[in-house]
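Here you get one chain, nothing else, as structure tokens; it is the form predicted alone.
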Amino acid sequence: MKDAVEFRNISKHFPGVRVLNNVTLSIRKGEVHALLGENGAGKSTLLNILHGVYSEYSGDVFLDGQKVCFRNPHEAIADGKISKVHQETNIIRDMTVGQNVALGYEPRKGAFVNYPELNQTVNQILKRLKCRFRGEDSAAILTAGEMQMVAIAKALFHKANVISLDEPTASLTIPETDALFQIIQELKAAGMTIIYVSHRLEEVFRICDRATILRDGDCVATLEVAETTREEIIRYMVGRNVSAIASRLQERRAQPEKVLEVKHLSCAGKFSDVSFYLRKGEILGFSGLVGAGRTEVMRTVFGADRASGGEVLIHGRPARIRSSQDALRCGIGLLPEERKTQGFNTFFDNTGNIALASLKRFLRLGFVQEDRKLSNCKKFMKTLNINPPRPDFLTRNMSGGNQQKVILAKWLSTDVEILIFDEPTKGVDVAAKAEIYRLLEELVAQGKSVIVVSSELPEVMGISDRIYVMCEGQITAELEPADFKEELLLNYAMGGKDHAEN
């Protein structure tokens, strides 16, 4: 089978950091090829070279046997017919869906944009993707999952021969994911080449033909997916055997004392009459489909969104939480789902971001003690295995998983006793997942209490002491470990009745 893409001896360095080291691999025409590896292994850098984001590197890139070197992403799209669907979608909310899809490549009628043609073309693609919204709709109303579908529609709009998908299902619902996989199979049947980056190995086994594994900038293996196992892939990825399934290794620490109670909490248009409690030393799971309202509940408890009714109690006493500063004073910390926009300051380095929520600790006579901030950063870089281990490195330039660790370090630098983790392992590799699971257990062993919002059923079942399930802005079930079954959680997540109503 002819190669659609070939990398020969690709190397790339940033100041003080080697990212790729003589990477050679080929991707066949008409296959779905997985690109796997831990965060920081070099996957994104290799794709950025292919897509013209980085034009300075050593080695050669070939498309259909022809050597190419794109100077920018526009050349890759226009000349190479290559399109990329990013993990973190960028949508211009003030534009329509159709304008976002066709941005920079709008069909014209004379000097003006031909909007009827534009919307007709976009709507055909959206219908193919089984989207409920249309090209004429405002992008401001889209959910995170719908924004991801717009990014995929954009790739189809450009009629690309090669599409790379970077964690495409991270924000998708189950029906949206099924629709995407159907589209991938159709594109493959039409001869299109798909490069698929995902940390969800079940997806790799479901739709990919071959998988290439990168580790520390080196290409360590290319495997036929049908002839390998999950354990073999993980062994290549991390250099050792690591279980990707969450499981409790320490004894459970939950105590009778309720550190947090939420009673009849509502937020107009988002969720209503939500009540739950969190015990000292407990890992409390929140499950549900994308759009169920879990994130909105946590943002309201944290004071990021204003409640329209209900109350929050800390240790049995009403808490007046109207801002994140109020939440911090009450001993609550939130690791948000959207880490790039809500989790850290994009202009700060790792030292500054890790100290962001605990600046008072580093003040002396009104002045910041930079040496103590630096010492704090180095401590957590070692504890959480943050890579690259450079305090002066800009957090925005790190891989997604390592950005997640920096945000974790930010909250661990504070004295909060209640930590809310919203999708803590989203876009994180299997080794980092294992580290985060162990960290959660260490936190409750220290007497802290944890809420974990997760869309991954094995994760939320494996790590939680109890689970609340949400659907359409309401809690539909509270489950104890004896009831932790995927079918049961999915039933409640899709609106099934609670035990008492069966």
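Positions refer to the first chain, counted from 1. Just so it is clear, the model here is predicted, and its values are computed rather than measured. For clarity, a rigid core is taken as the largest C-alpha set superposing within 1.5 Å between two forms. First, how it differs from the form predicted in complex with the partner chain.
- Superposition of the core reveals a Cα shift of 2 Å or more for residue 53 between these two forms.
- Relative to the superposed core, residue 230 undergoes a Cα shift of 2 Å or more between these two forms.
- Comparing the forms between these two forms, the C-alpha position of residue 95 differs by 2 angstroms or more, with the core used for superposition.
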Second form
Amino acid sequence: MKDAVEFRNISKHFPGVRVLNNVTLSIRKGEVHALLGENGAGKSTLLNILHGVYSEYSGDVFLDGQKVCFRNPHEAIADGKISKVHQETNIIRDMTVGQNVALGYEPRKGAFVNYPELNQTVNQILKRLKCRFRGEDSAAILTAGEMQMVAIAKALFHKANVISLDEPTASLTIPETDALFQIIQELKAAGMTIIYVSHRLEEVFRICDRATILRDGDCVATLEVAETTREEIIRYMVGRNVSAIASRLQERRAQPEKVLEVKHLSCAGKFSDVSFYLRKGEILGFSGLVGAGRTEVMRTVFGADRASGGEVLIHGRPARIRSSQDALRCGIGLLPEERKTQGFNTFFDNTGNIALASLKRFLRLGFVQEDRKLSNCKKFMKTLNINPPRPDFLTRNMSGGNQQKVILAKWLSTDVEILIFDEPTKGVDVAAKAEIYRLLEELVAQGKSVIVVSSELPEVMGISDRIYVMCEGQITAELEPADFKEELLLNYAMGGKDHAEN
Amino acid sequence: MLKIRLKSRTRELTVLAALIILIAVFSILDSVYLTPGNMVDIIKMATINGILAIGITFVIITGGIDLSIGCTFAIVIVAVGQLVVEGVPPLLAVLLGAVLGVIMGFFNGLLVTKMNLQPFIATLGTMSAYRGLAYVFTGGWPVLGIPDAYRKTFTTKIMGDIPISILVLFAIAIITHVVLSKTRFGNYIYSVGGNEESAKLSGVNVDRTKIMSYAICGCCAAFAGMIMLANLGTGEPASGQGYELDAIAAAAIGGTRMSGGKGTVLGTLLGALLLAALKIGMIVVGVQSFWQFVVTGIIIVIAAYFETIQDKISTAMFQHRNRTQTAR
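With the form predicted alone in hand, show me what the form predicted in complex with the partner chain looks like.
What follows is the whole complex; the chain from before opens it.
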């Protein structure tokens, strides 16, 4: 039997980076095939090639033994019967379920959409998926799990033979996940081929037949799930030398004084009963999977979101932080995860962005002194090695790593003593990563304290003095360096059994 | 340094160039156009729209819009008119009028921030409500018999033929320019419009910045209204209709970005002058008045198109420079 999908020697470059390196991989008809790997290993890129999002790559893709090259996602759906199950965030809430499912491919009668036919088709599919809602219902009333079902219905609507699911359970509850797996089993029994991307290994063991592991753009192994172990998969996933980059060169400097202490902090629906502390001169890691609630905790500590309970102590004294201005007054800075949408002003040049949080330092008689802003900017361009060192360049035109440094400079311009970095190296190339790690060390050497939220295990283990692990809105573990093991962290991050003990 | 300053002023320079070309063309068509008296007329004509436009520029830079300025304008006209008719000293009346404008702008700001309404809808609502209040206040009748003492505060001519109202325009322009470009508050206005979330996460009090912008906008509308009252000598509750659109047009021509983050007082002022120069020019050369609307519309569209081209050019220039720099 020919394979449903075969990738042969696929390589893909982005400017300056190789994201896929000679990947050869075949997916059998009617199997559930897991695609595993850390962030940035190349899973999404591979899927995007299959779905026609990227049409420029080297190597060949075969469907049922036929060589194909889709120029856009529409061709992949129409000609290849390949459909991607998007995450529930792609549902348009203001339209009906049926309209969502058929979006772009509505059956027509003359110039008008044939809604009776559309809803009839959609309802048949929803019935097959055992959904309780109907095509005529508004999408706004659906839960996250139901939205995921709508996304699957969309794939079935396109009569897909191959569907891919990218982290489908990321925002699902346990019963919803069970229902989803039931459907996946049934689709598989009906002969459909499913590519399944997930960071949650137990799911892979529950529903997948085979698993392919990507690491830094290489295909390192394809395993029969029934014959492998969790440990073996994790070993393949992490078996590399990244920790050589994310390591500490300077001695650790954590002092006993607690500069920040968070007690029983809760935010309804996002996280609950989160308690932790940060010592002076410490780099504190926050590990966990995407969506574990780490970003939300940090935003609440910073005052950007409201807490529904708990308290924050700065130097042992209760602090009322209800806005980012309060946080600034208490000496807390936050470097947000989404640089482009939250980190800097699109229309400001580097000088303006760096000065924004510390404008009162540049005032004379109430007026902002441009020359002081400029010399401040130049100072940080030098110390942080910002490239190109041009104060008048718009920050949006800088590269990712340098944007990150500009945002860092903004906070260093203030006199905050606690800095929270949310995914500081996200989208940053390897060389800039190493520089950012050095900067973190510099900061603690100056007596500042740092919290690093990171989803990259080698990174968080390499640079932290201590690590908290979060899962589903709760802290599941607090680890000292002696316990920094990827297996252990992954286990806690995925809600591992051991957390019952605390 | 000068080069950098001029570069960041490209937009204003373009509008200035367009204004000069326009004046040159009309002067060739009719020599009356270039007389000092006519130039003063152009500025006079630009005064009310200019002040309104400067105010709305603040709001637009924060990413908002204020449709109610024409109605704030009307309320201030009838209220101040009534005050001076009843014998309140002119300067005190002006002060009270300004405060009234601030209050109405402040209320718009509250709706937009504390109730989290979309600026378009919030000020569409207050636009209707403020207009209604102006009618209710006078029972639909104009306020008549505005004393000369009040009218003279704005219409007295100094330095030959220049009325005080023009000085008020320039005074407002200079003050707002300094506020916008030299103060912390000004910086915050741009930061809120360019990226509200990033501004918030940088410790900027976003709500306060927005509310103050609306208040400034209301205050400007009040001054425009009080000048109108002095010019006409009657307080007409129906006045100011459609003025918000002229003000938006002036701001847009001057390079204010409608979704926020960009714009200058100088650009807006030049935009208002350009519109006035165009109107007067068409009157002087005798273009039928209906065509004036058509031409004004075309100018707005061209200005907007120019903005997108300019963006493209500057991006291309940046990429070119970046390449040459890496090559070195």
